[in-house]
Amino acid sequence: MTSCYVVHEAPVRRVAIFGGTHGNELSGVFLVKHWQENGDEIQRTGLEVRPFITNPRAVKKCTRYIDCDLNRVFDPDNLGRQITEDIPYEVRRAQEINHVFGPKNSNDAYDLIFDLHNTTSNMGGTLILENSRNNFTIQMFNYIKNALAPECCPVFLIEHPNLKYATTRSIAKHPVGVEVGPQPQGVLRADILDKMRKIIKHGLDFVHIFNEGKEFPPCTIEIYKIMEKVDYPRNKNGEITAVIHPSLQDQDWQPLNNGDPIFLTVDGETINYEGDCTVYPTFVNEAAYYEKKQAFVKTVKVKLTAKGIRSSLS
C-alpha cells in the first residue's frame, strides 16, 4: 500500500538535453553534438531523449549570444512578441524552441529539460533548481547527489520574489539546470566534461527507475538559496574600481562572514563583507556576468524536503 506521504506523479516520457544556450560554453555543445551522432548513451527504455543545440548561431561564432541572452527571454512578453525584421535573434529563437518543446506552462510541454552550462567560477558540478515545491526534481537531485557521493554536488535554488530568470529550460514541466566549472569560455576540459556527463547519466537513470515503478520515500536535501546579487565597486562613470579579493576567488559555496575580504582595489585597499549572517557566495567572478554588473551571488544554506513519489502508472 502506498504511504500517505507519497504522491503519484505522471511518468516522464519526453526529455530534452539542451546544449549551446550560451554558444561559448563548450561542454554542453560537445556532448549534445556527440549524442546527436551516437545517442546510445542517453537512451532509456520508454523514454524519448532528444539532444538539441539551442543557439546554433552563437555556437558557430563561439560567443555567448548574438543579440541578447537566450537564457533570459522565455517570458510571456518575448514568447508572444510579434515577429519583425528587427526582432533580436534570440527572441525569435526562443519562440521556435517554445514551439518545439512547449508551449510553456502547457500539458504539451516536454516533461523534462536538462540545460547544460559551463561557468568560469569554481562551482563544481552544480544542479540548478527553479521551484522549491517540485517533488520530482528534488527527488532527482537527491538521487544524483547520492550517486555522485563523496564528490560534492551543490544544489542552487534560483526561486526569488524579485529576481526573474525566464530560462530556456523553464518551458519544461521539470526544468533542470546543470552548471559545471571552472572552465574558461571557448575551452573544453576533460574533467569538467566528465562531471557533466555523469550528472546526465544519473539523471536519466533516475527517470528510468521512476518510470519503472520504484517508489521514492520522502527526502530532505541541503540547498543554497539565492538572496541577492552583489556588484563590483564602481566609480561615478560606472567603471569597476576593485577586483575579487584573493581570499574570495575560487571560494564558491564556502562560508563568508561579516568582516571577510571580498574586493581589492588597485591601490591595495581591502573591502570587507558587511552582513549580519553567514552567506555562501557563488558565481564568484563569473566572466559572463561582468556585463550584468554581478561580482558574485549571495546564498543561504537551507534544507528542502520533498514528498515521496511514485509513477501514476505503476
The other form holds:
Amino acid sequence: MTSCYVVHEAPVRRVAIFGGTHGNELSGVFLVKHWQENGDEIQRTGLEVRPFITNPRAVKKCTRYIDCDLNRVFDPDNLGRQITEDIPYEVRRAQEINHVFGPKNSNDAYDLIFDLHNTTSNMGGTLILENSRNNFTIQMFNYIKNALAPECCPVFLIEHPNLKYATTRSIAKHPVGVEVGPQPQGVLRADILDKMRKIIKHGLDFVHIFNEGKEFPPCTIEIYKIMEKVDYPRNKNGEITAVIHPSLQDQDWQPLNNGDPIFLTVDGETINYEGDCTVYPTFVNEAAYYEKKQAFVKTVKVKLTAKGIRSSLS
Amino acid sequence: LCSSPSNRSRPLSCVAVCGGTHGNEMSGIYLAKHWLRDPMELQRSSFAVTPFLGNPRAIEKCVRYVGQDLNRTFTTEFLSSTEAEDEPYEVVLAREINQTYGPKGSAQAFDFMFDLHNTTASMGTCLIVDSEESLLPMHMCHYIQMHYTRSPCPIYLYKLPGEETYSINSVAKAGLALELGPQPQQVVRADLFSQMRDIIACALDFIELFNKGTVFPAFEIEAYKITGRMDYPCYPDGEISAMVHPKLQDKDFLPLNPRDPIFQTFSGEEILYEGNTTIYPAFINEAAYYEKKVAFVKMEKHMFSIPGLQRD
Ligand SMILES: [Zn+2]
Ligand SMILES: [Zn+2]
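Switch from the form predicted alone, shown above, to the form predicted in complex with its partner chain and output its structure.
Below, the chain from earlier opens the complete complex, with every other chain and molecule after it.
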C-alpha cells in the first residue's frame, strides 16, 4: 500500500563531520577535536562517522581562512586546477578533501557530510539545505526539527539560479550545513556548542533509524529560500555609510515589510526597506560578510515536500 | 565642620580621542572615521579635540594588531627602544604616537586621551581608569554615571599594584578608556555605536564645565579593581580543555562565590571556583584573550572616597 509513495534510497554508511571550515568558528572546531579523541557519542551501529578538521592552518591561526574562503572553492575549476607553487592554500586543501571524501558527484563520495559553522547573526540553530529535491536530507531536517521542538530550527535553502556556493560539504551525496549563532568569531560559548551538538545527535539518530529499515512517510516542512543578498549603503570610495538599524539587528527570520527600517546612517537617518512582498532576513550583520558586501540575505518562506523514503537494503 | 578644600588642577586644553587601537573593534573605528570627516560634534569652546586612528594597518586588515598588541606597547622599554629593522610595526607606531600626543610623563603631553574599545564580553558600557588615584578621570566617571543614564557604567580600575602603565592613553597626562560590549570583532552594532558616542559627548561636557570653573565636590563611588586573571584549564599540549560555564557566561560584574561553577569540560563536567572570597569577574569569554588563555579577569568591588576637584 505505502510503497507507491515511498522512494527507495541507498543506505547511508559513510558520514563525515567537518569542523573548522572557517577557522575562527569555534563550536565545530572544538566539537570535532573532542570527537577525534572521544567519539563514543557520534558512533552508531552500521555507520562509519569520521570527524575531520577541514582547514587546520586557519584553525591554528584562529582566522576564517589563509588565502581564500575554503567554503567557496569546491567547484570543478578549482578542484581540477593544476597544483602550482602559488596556488591558494585553500584550493590545495579542497583538492585533498575532495580526494578523501569525494570525488564530488561520484559514486565513491561520502554519503553524508555535516559541516559545522557559527555566525555572529542571531540565526539560532539553522540547517542549510543545498537541493530542494533531496528527499533524504529534507526527511532528516524534518526529523531534527521535530526532535528539537519546541525549540526553533529554521531550514535555509541556498538553491539559486545565479548564486553558486561550491561549499565544502557539497562533495557528499547529501550535504548538510549547520549554522549556529550568535557567537563572535574566536569565542566558544557553551550554550551554542550544546545546540550544535544536539543537532548532530538527532541527525545521526535519523541516519541510524533509516538504515535499520524504518519507513518515513512523505513530509512537508517550512523553509526559507534565498532570494538575494543586500549590501550596506556605501559612499563613492566604497566605505560603509550606514549600519544595520537597531530594529533589524538580531531579528533574523522575522518578517520584514515594505517601509520597515533596515539601515541607520551616522547622521541618524533611517533607511527603510522597499519591496512588494514580505521577506525574512537572515545573516543579519554577519562579521565575515562585510568583505563580501553583504549586510543581510533576503529569504522567502515556502513549503517543501519530500517523498516518503525507505532504505533500499532492508 | 567644613568640607575639605578641593584639589586644584590646571584646565585641559588638548584632548585626543583614539579609535582603532585594536583594529577589529568597530564602534570606535567608525566613530573616529566619522569625526575625522566631520568633527563638529566634538567641538567645545574651552578646548580642542583631536580624533585619530590608533592602528591604521590593523584597521585596514580588520585584525586586532599586526605584530603585537599596541595597547601593551606604551612602556618605557618600548618607547625608549632604538629603531631596529625587524621590530614589530606597533613598536614603531607607539613611538610615533608618543611623539605626537606625549611624550609620556612630560609637560608637553596632551592633557587627556580617550581610547575606544569593544569587547565580546557582556560588559555593557564600562569605563576604564588606571587607578582610583587618578582624580580627574574619576570625577569624569562620576559625572558620566550621573548624566548618561541609558545604561549603567561600571568603573574598572585596571592597574595592578606596582605595574607600569602600558596603554595608549598613558601617553597623555590623564585618560579614560571605554569598553563596550558584547559586540563580535569586525561587527558594528548601532546600539553600541550610539552609546559610545553619547558617553564621549557627556565626557566632553564634563571637561567644558571643569575648564569653566565648576566646582566638583567630593563623593563616594563604587568601582571594581583588578586582582588577577583566571586562566582556562588546558590539556598538556596547551589547548583549552573547558569552556566558560553557561552559568558564568554574560555575568560580568556580578558576584562569583566560592564553589560557583566557572568552567564546563567537553564531556560535561563542571569546574568550580576554588577561591575563598567573593569576586566580580569581567572580560568573561573575551575573544582576544584566548591567545593569552585568559578566561576572565578577577576583580574586587570597593567604595572609594574621591576628594573634590576644581580648576586651578
Ligand atoms: Zn562558516
Ligand atoms: Zn580593545
